[in-house]
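Only one chain is shown below, in structure tokens, and it's the form predicted alone.
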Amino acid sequence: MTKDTWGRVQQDLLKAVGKNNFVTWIEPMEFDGVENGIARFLVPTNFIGNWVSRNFGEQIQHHFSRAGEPVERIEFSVAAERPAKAANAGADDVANEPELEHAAAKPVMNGHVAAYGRSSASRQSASGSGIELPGAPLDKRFTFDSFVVGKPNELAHAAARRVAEGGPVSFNPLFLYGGVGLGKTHLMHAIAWHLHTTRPELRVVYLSAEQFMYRFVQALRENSSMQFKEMFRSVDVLMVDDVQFIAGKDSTQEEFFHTFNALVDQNKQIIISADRAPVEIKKLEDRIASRLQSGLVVDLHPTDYELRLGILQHKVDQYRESYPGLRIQDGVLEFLAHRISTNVRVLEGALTKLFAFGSLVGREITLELTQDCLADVLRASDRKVTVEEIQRKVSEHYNMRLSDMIGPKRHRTIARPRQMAMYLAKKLTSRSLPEIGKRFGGRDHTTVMHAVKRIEELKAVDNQIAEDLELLRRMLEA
């Protein structure tokens, strides 16, 4: 069989797998020659020889066929050195798309990298050029011990001890989602920190969505896609934290599915955070939030008064180790957990600035004192009901889906709730109606003025929808 032959065979593959996949895999290899009934091929790794083989073989065996040199087996061997025309593989991905390009132009802000279980020098061995992930340092007040549990949180901490304990893989990927300071990051540290501790020999890579984008990039603009591929494929738990981010960008998100993919058909555990469920995260393709919903997915519900109380008791304890003699008065505690119930970084924050206080000036923590000295942090905290919020509150009500919430179904039965939540984020939000169809699965402002119309028609004949938007605001605005 000639090259030539080879070449109608790439042809024919090109079409049937894609460009994408032809350029990562197919083109990679280096055709030498079939004898017998075995086509062998050269590839520059035995990951992407594997790959290949349990992903496309019997792809490759067909068009053999077709090309009259019927084949029976594929074997593979690693050539001494890269072909070079691997190199260039996914390059004009980069230059078409202008968000990989501004994102790889950025300095590596906040991304957290840690690989665990091997030394710099193995790490570098490992990435090969231009492609490294340095152990960066977690957060080390970021533990299961300092994670208060309570009932929004206790099924994500239970999720998250499960994953870190170890043992065999019973759901997977982990998905945790929920908004700003619920306690996502502060999970994913725990999971990171309690392998390290405890299964040093493994190897856990946890990055920001931005960071894998970054790297991604890098990887192809120094022509080492093929480590990048290769190291990330070769983890034993990948975590990538804020993965919404990725969300639009396709050259990073076809390389992201074909990670994942990867990873979990060897059974390696995969922990995923974002700010909302896998299928309300816009631009996020299809086939990956179902990959990503086909494990556990997670919801940290926004903290109630019992949890942020405890929150707040627990740093008590903390803070006393180092100012023992602070004296705070009964009642302060539960004035902050009530007023400040958005985010519990504010929280938190709010308590180190009362504590600094009470200890520069010598006082005793009173609610005279907080309610000066936080003042601005008070102001900015006072309850503000948010669509999003909205939205959670009227698909549980009427015990339906959040996804049909902002999706096409008109069905009565998700359609009048759909109005309801319209309406009520007309009279508790400041936001425009444009803004508001937008949150609705970017539906038509006059959309929603209709909507608005027609709940103010029925609540004034209907006393159940009367009554369910009273109890609806009052849950709200709580």
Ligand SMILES: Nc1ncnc2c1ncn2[C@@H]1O[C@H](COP(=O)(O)OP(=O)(O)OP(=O)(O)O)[C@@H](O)[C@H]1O
The other form holds:
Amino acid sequence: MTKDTWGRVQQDLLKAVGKNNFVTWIEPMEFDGVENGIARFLVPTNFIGNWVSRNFGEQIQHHFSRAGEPVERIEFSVAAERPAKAANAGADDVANEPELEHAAAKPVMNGHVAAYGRSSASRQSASGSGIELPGAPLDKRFTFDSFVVGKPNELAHAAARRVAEGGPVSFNPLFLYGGVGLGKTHLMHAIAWHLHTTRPELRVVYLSAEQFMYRFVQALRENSSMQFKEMFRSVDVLMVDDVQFIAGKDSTQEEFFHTFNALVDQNKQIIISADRAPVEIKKLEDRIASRLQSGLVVDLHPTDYELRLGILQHKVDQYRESYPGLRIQDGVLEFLAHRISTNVRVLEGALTKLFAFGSLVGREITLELTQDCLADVLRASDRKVTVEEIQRKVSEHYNMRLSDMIGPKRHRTIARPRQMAMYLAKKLTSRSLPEIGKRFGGRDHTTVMHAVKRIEELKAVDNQIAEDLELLRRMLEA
Ligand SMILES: Nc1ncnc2c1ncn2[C@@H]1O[C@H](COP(=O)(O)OP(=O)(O)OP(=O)(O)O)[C@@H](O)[C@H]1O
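Output the form predicted in complex with the ligand next; the form predicted alone has already been displayed.
Now the complete complex, all chains and molecules, led by this one.
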């Protein structure tokens, strides 16, 4: 058995698994020979070894047989750490992002330390290297207790709780995604607070992807990339918010990728959030997208009426503790939950404004007062997308008749856009499945459910559909 055989096997694998997979998974493996039917490889991390074994093991065996060297088993061992990256890496990321130039050059504020569990002296020192653990401050209000659970967020909440409660790592990473203001950051902070109380010995770091990049670029400028690596690799739980930010920033992505692998390898928990699913993040390297999907991916759906009402009631209860005299007329919260369906942040803002106004004028908050005080917010949320608008835009886009959206035709050229319109209706409006079904010619809610699931599957594999959806979404939300 010679290295040439491995060369041939590699060529076959390249054809079989495609260039991206090949570069990400196969190329980093160093062939170490075959002995007694066992092919041995050195890999940079356990994570890569496990992944290759699970996903490409059989193919590798198959191609060895074809090359005349049958192997019964493949074994991986971890090679020594790779040399540090070139010192000028990362410069492009900043150059691509001119407004960051200034910020990246600034030292990261001390106030941004969010490492828990050690005394402040040891907090300063990750693995004894005299470096500060990075992180953003946590919002005291963002706890599990203050997170209201409803249908649209129950899965994300359950997953976050499971991670916070610890135990054997069952899904890593946890990837949370959803539209603006739906509670991603709140859930991440809640995990951090929970861990802080229950397992104070853990080093938990929460930061935005943007801060990750600042730190990285700063480390490169100061020639301290080794400390940077050590620092991030010494944490027990890493949370990175708004990861879509690193899309298109090549060196930061690369560094993030290595940090990610190193932590997963040590069975450390990673929690990531983004405004969309990994495959939908443009300019994110495939290998990163595939790793981000390798754990549990859950989305926070747009809120429904019940959840909004629950959140409002929760806020009112909290507010009552400080202002016992607060009086709200029946129906006001229902009115707000019905009228403001954009996102929770807007809903909260509206309520705060209303409370402030109510306490200023010292009166009961009536429906009339609400309408006066929140006229601008209510007008803005009137501009929300309707199912009818979605049907119109999708039919225009696919050059079909609007009547076919609600008609009985089942040909794919009509059925597929109809499914896409149902999917968009579910994602962009607060209508329930039966309500959407009704607007599509009285179809059953299971038909809508099936459409949503089908489109979800298709957009992961069909670029055209993913792009069309993105375009339509942008036009509708404009
Ligand atoms: N289910 C919920 N219960 C209580 N408050 C919530 C809930 N969901 C969101 N909020 C509140 O709404 C506000 C926005 O939430 P958050 O910042 O977590 O959103 P996000 O998804 O991270 O948004 P962005 O994409 O803008 O970062 C916060 O004040 C948060 O406390």
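Note that the rigid core is defined as the largest set of C-alphas that superpose within 1.5 Å between two forms. No experiment lies behind these values; they were computed from the predicted model shown. Residue numbers count along the first chain shown, from 1.
Once both forms are overlaid on the rigid core, the distance between the two CA positions of Glu72 between the two forms is 2 angstroms or more.
Remark: with the core as the superposition reference, the CA shift of Pro408 between the two forms reaches 2 Å or more.
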